[in-house]
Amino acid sequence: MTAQDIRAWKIGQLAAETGLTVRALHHYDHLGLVQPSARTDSGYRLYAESDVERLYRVLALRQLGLPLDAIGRVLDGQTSIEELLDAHREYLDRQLVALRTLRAQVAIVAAAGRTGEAASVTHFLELIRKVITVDDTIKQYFSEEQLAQLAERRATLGEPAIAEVQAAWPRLIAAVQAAVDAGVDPASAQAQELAAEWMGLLQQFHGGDEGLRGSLYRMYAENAEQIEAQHGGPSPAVMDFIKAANAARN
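Could the structure of this chain by itself be given in the form predicted on its own?
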């Protein structure tokens, strides 16, 4: 096949018309993605119309963020474009969740800086550690999507509100434990008040989201002893009291 038989492009011409570099076209050629299929009478390789069409497909798939090896499999029929796009969509979903979490973390650090609370590098490092570091136990019960939600809630509520809630828990747990030890009736007004405050603090955590609330309850149910020992969490007796008090409220 000669240059006179078909419309064809030398590599420099194709680079100029497409905006690609000669180096990029050489790379695609080396990988076997787009190889010139014609030659001039003197032996110089030429890109035929079919090669240009294939190059367009490569660039279109590349715009979707697909890696070159995956593009090659699609073009060679080893993988369907539908399967590859499904996998890529899942990847993008994970990236979006990660970006949401990062955005919330940045908002928290920025807010601290505006209020003058992050006057030292040590403070910044501690703030970042608290926000980013997620205990392995928590990761078992909360999805990446839910962790992103929690990071966004933290950013929305602000560190002062979070600190206030964290400080309220030990006092409330101690008050409920005292009521349990004193034999207070879960249906009493005192128990109802304690239960209402308890549910209000939980609301600050899950924001009414059923998924977050369910994950939180499952985590506690399966790790009650560890949470009580390591974090001063509520004892089973305290939890039973709150459940009974809530049942009496409803």
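Residue numbers count along the first chain shown, from 1. In this text, rigid core is short for the largest set of C-alphas that superpose within 1.5 Å between two forms. Nothing here was measured: the structure is a model prediction, and the numbers come from that model. Compared with the form predicted together with the DNA:
- Core-superposed comparison between the two forms: the C-alpha position of Leu14 differs by no less than 2 Å.
- Ala151 shows a C-alpha shift below 2 Å between the two forms [criterion: core-superposed Cα displacement of 2 Å].
- Val74 is among the residues whose C-alpha shifts by 2 Å or more between the two forms once the rigid core is aligned.
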The other form holds:
2 protein chains.
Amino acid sequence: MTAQDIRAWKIGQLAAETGLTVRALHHYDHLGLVQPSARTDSGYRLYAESDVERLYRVLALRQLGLPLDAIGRVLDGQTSIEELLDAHREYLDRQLVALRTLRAQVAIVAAAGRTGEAASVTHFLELIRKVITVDDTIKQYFSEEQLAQLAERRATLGEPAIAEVQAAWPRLIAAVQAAVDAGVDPASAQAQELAAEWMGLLQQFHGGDEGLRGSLYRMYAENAEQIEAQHGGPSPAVMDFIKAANAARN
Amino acid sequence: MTAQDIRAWKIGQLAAETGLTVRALHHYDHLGLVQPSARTDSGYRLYAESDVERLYRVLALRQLGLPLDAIGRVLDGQTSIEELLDAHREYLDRQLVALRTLRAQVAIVAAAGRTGEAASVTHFLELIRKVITVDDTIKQYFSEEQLAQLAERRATLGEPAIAEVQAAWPRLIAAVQAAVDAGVDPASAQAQELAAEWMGLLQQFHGGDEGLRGSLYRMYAENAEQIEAQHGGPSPAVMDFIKAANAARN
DNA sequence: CTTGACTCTGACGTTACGTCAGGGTTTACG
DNA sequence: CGTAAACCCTGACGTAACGTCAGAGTCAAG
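Let's compare: the form predicted on its own is above, so bring in the form predicted together with the DNA.
Then the entire complex follows, led off by the chain already shown.
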């Protein structure tokens, strides 16, 4: 290297420096993402400082999970970073929602396997179908934003609070059922207390949001039998009791 | 179809019934995952009931995000579902951790774009590198299980509690710095109160877990300057003050 | 008998490279 | 100065799960 030579990297050097493979650099060259600004007479790639700089920019953006073609468009000024990042964040949000539900579903099925609930492959498949049906049903009634909203609410409340609410429902439903069986008057103080707890648990779910409340009610109304039979939901008698108690309050 | 014909589906019928495309069924056939047990003379695929049954099993497992080859191994009895689901759950957990950090990083950078903090592309890239460096550093000191543990703690506490702790740190650091500047005696009641709050915030992070505490301390010790300069961490004087206060307590 | 709907078998494209294969180039060492 | 090791080159196939033609045969209805 003589004195007038500007700094240049052969592909192996650059690969070692960046932690990439030579193949990856070939790939970027092929895509036109990072192309060496010179070659030796024998065809060896020579990366100049500006090329290396561009490569490091690519690597930074790649770390955020952006696709290479999008990175190329940003570096060539065809797209603004702001736009790209916003779109990417939304994309990741959707991925996150999907991945979370998937992992929850797999966890349910795997757990059933360990407790011996699902003995045969057939049992597993039935459970899987059930779990998926639930998800499909929910997706029918709640929009994407609403699901994100619910996820946010869960994160805000924290897991213990969620678990508490989930444990409270069967208890409360059983208590109301007992009150119905005992012929308790929906206008009585006892019934009012049950109804208040009921509305409180519902409140925990929708947080006062009209949209969430409406979607939940519609989902329940149109799937009441399923929910009662398969998921321990309230019977029509229980629902009527709560409605009557609420009506009596006013 | 004569009386002795058993039920059979042509590929288009089966596709319409399952919501798949013909191409997907071709693909499954090619992989040996679901192969029609008969063909017409002219080579049309004829799926028998057993084939359709197998296809529905494939679809159920596919809904859980399992790769087709793994599904094939399960249906052929080469792997147990339990094993596969457990492995898959762990895989999804890892994906979730990665996706969550990624989305957090992108959110940070995108937010900086909206607040005008990052004006030029260069600023963006600097911020990205900073965010990624933080993540890399954390990954050096915390094992995968520890990170999962931390994620669980965050979920347990809920977002508001986390936000509170994060907001409390700069306040407390400033308060301690003020005490140092004012020459407050580390043994004094005021210092003891600050130290108690300090240890309380730390407790919020590690929850009493020795491993987390140790990892955090090591990370701080080996990156104190970075943390102070780049992330508003405590100065050595502040740290000494807290140490002295803790020593005085005993 | 013709036309439209259906089916067949390749084969390429997608994403970001990994992994050879076959063949030149450079460099260090004896 | 010769040679072997190390390095570089250009294809080209493989990955996951299909989507999307292309070109050609088959079937059912009018």
